[in-house]
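Below, in structure tokens: the form predicted on its own, a single chain.
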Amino acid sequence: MFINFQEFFNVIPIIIIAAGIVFSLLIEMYSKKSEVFLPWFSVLMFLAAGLHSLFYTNDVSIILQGMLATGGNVNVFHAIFTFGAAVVTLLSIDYIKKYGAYFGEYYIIIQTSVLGMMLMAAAKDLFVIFLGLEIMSVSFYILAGMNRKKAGANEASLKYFLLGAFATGFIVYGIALIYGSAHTTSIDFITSNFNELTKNLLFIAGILLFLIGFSFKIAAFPFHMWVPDVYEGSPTTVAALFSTGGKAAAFSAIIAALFALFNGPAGNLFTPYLAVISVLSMFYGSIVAIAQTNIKRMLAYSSISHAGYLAIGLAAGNHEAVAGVIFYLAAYTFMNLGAFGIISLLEGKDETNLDISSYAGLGNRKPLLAGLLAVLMFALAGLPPFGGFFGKYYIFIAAIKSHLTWLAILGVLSSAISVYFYLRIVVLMYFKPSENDFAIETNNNAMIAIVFSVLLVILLGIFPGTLIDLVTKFI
């Protein structure tokens, strides 16, 4: 029998994410030092295949009988992951010591839900996309309730599970009738066909069960509900990993499954589901985000936000929309994760400093944190010479390209509106003195994890042209 070593090779960053939990279950279970092994196994571990998928981009390749895709985009969307999931992991090192979650399983959860967002970013038939959600839920709900202790926990992980199933619910019955129309669930398949099986109910039907399906995954308004409350009561660096991994493997799904809609007529189909979806998270998640005061709930209600200016991307329907949702999901995932990692920084040992108010004076007390958390919020309201800037400007093109003006006129005033809770924690550090001084304790792991992310988010605004010219060549 012929063995095709080249289409190892192709998939070696998936093969070494499903390597390294084995080698993890076996350090957790036989050293004593596992507390202290894991966490840089995971970081080497998520490196080695972001590095490998960024080097062999061009070996873009379907293999295993047509049920998996490498290189191009699919690789860029795997860094995304594991550089991501990098971060995540050094931010967790000393965090979830105090937050009291420090189980063995903690990393080998993260890597587990990595593994299943890259089977979503390189799927070619339906199934595999919901192998890799399946993989990557189930790690979220253990996750989002690693502290049993603690009743906020408990309470986001099983809000998490029920709505989580039943998003899934639409997903799967939305596979059963594309499988019911186009006898088959292969992605190049139904791509190759699309136009022709539009003629069907059924399929169309599918097609939007499939999308209101993933509407949850994404967190867009009408299916937020769960966001606020799971973020709020998950550990800070484990709501980081669902804000950004989670959603932007959701995307690649949409993504992969759907990409006859960003080749011509076909996706006009259901430009009005996604504009209304679009219009309705951006102006919701900017709004509400005004009346927080726990700045987790304001990056809550910021995401969906996001959701409604990524889904701009793809009610245009354009290939220089899938450049733009790729680029802002890079950008999007480490200025949330720069975020959110300041936060775990100044929480208390009993989820205290959570409140905006306890940001006052910051830039008195700690310069470089304070400093490093107003670039991240100047690069989430979308100001430049950001990455986020930029995200946005790619998206709105694609939309006025689209004839869909109007979207991108409203996804502008959206951005005007955020730019108001964004600037208010930097008000706040620089401009009111502080109400109470609690010790802060700076670590060098998460500190690196920060830095490293705001740099990237810094890198991608002054040379966005680097990663859109790559993406751009694969689609």
Second form
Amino acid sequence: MFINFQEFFNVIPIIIIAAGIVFSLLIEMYSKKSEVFLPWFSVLMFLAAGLHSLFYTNDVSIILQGMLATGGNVNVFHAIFTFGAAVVTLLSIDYIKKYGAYFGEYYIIIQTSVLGMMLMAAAKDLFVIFLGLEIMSVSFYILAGMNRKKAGANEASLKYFLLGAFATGFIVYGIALIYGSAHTTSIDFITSNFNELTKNLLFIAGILLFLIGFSFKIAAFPFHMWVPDVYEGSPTTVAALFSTGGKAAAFSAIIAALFALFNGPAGNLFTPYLAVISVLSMFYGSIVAIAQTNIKRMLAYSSISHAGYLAIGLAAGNHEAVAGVIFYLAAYTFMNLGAFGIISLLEGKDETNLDISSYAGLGNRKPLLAGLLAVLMFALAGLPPFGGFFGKYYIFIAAIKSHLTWLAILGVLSSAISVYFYLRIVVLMYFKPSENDFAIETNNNAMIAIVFSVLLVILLGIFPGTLIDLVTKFI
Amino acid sequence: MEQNSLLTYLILIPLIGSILVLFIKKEQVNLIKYFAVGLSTVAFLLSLVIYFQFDSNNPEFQFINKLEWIKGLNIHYHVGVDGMSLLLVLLTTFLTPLTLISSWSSIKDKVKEFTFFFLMLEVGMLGVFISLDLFLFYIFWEAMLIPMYFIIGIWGGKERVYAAIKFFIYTMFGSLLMLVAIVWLAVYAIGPLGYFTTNLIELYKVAPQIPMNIQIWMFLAFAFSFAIKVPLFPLHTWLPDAHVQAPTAGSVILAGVLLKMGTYGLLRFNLPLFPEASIIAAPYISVLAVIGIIYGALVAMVQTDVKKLVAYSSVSHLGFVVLGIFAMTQESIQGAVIQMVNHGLSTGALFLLVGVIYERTHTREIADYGGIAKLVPVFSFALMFASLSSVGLPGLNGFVGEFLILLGSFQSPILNSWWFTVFASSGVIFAAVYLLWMYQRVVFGEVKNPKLDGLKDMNAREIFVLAPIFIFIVWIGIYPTTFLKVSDKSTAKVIKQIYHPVKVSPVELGLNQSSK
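And the form predicted in complex with the partner chain, for comparison with the form predicted on its own?
Starting with the chain above, the whole complex follows.
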């Protein structure tokens, strides 16, 4: 078994990360200045892998004996994960010192989680998905409890672990049933024989279990219980990674494994399930978010409702839906990263200033930060001309094409509700005087990351064609 | 197709201007103000250039600029004007510099941000009127909410936060349903045309073929969104809050231009896209419009707050416009178009005058005034003039629009009943009652309130702002043909689209496609 040069070249992004992890471990062990060096090494590594992915999207191939796919939308996902992780790393540099969790392994575990995500997106075999999922999830469990001394962090970590392991159980069970009925875990085989296979009840049960397991990972109602507590208890930058990279990876795995869902009538079998979780997630997330006073919890519920919008795409199950979901994930990743980034700047020592009232008067105190956060809130609410709007628009197109107009209508109603709580932050920042003049220290690293995210969100909104055309080419 | 970039320049001027404003130091208040006023004046001059080059004998869209934008979805940056939208574009570019000058001294706080949002607002308004692609239209329609939201929320009165949120959520709610309808329409076009499109000119040919039962829903989704914006009774409750709380400049633009976006939408999208549904819905909507006329007038009558009074008068006046649109005769629609402009001018002037006096006395209660005729004669004259224009005194602009609308609705084959006209006419009488009664209480009598002593009359800047508006009020009143002829052919085209919708068979459309 050997890898020829082209195969090696196509898989370079994954190799960069894997090799980088080994290298980072060595740095961490032997260098006294690893604290300064590691994050920047991480960022460079992520950017290198991301740019390589973006430049070589045309090198579509299946390598390693049908285990991994490269090129096309796999690379788009890789770019989302790596650029997202680069933003998280930049945000973390000053944050984790303030948070009191500076351990060298922090950056390395982010790297491993990204490796897991990349494997999930590239998988051509159900076992690779499982492998990637576990690499990512185990890294996440550790990241959530990064500060061993904080009770909240421990709780978050344990909760995440228990529920995550439970969900993984569903997925493995689902894979087992699929294997039992299809006699293979090869995704290509499953895709091409999907119509045949769905005659077997065992296979349907397998796919359903697989989808239920991933409903946990994408944070969809009614499998969302862990989300608010984990986001609240984890370090803010880590929560940013959970809500973006983690969610995007789970969707990438669903798209990779169940592309057949988007291909024909047999896929429609699962539309009722997906439509139901989508409606429940959208409304539950939007309505409960209104009652939140902690901004991290608010974003957690917002994340649940976004999972609902994305699930509309899965339910629609056509090619537009795939493009829409990928676009939405790209926009959502950077909207959320930016928002969490700003939260991490305002957060004081010992996790203070997380109440939304802390944002009162921010428009006067820090005009730039407030302006950026306002853009992000409008984008999350799905207002044009920002990226979030176009993601929704495209998903609605997919839904209406699949004759799910009612789902699109429920989707817009839920986004009308969600406007309220996103706007509340804007109201506080601009229309209310400041209540508590705590010090806000910004730093260049985080500001670069936040401005980068906001610019991406705006560009995705004004020139959505660039990404949509790229993604559509490979479906 | 021949491209003409003038409209693009028109929209770029305030857009680039607003971005440049961000780079001016916030201490240089005067520079920011001169810059914004200068820029919006340039935009006005450019729109005049467009007006003079406009061929009013051509019913089609002119000054078309179509550039590829989102290739995969066949969405274009596609702008153009016809007679109806040109008048509203002119109204927008005309009112913007004047309102900026009017807020010269009343906005003291955060001038830079105010100017930024105001110019952004102009971009949004112009964009709504010139978009010929539904996707582009929707972007401007929604994006425009953001600056208005900030203008009310930051520079507004005591209850500004409540008013701003109410304004935002109300309008957003309506427009989201329209978004679903837009997408549905674009997907529907795939059937007859073979491709996804949001191009309005192509949809004009396709949409009237939608089966009746669905057409009704599409009509409702669009109409709901526009009716909230107009606002049509009973969806008007956001309006008094937003108007009263907004700063003067905000109220002027809100009444002058923003509300017109609703009526413009009905005229541009609902009637031509869904003609059969429109004909069915016309009597019902006209009933609501007439209720709005009378209700708005009656509620205006009992207001103690001048600004609220003017706000409710808008509900009443916009009812006339909606009635004119749904009476669906050439006269009534012409009247509706000219009445949109009239309302922008006369209500704009009234809000400006309320702002002028509020800046001096900080009260809007009618009871706090009385007898100011002797103290501020120029102001009193201006208020008289604006009130009479709003009442619809023959010789001033309001009369022309209302007369045409009443005439048209009387002859309307769709409404087929003169009761609409009878009840609507009572609105004209009520308008005279509430405005003149307000005028009497504010201006005449003895000065009772000691705070009014030393009240200063309008200064040169304020007169300068109002004078051009008054010129147009008289102009439209005496010689409306200048303006009516601009929109004449376009409204005739709408009438044709309603009664003789293009029923192109799919085969023919298919041939069109292959010839492209």
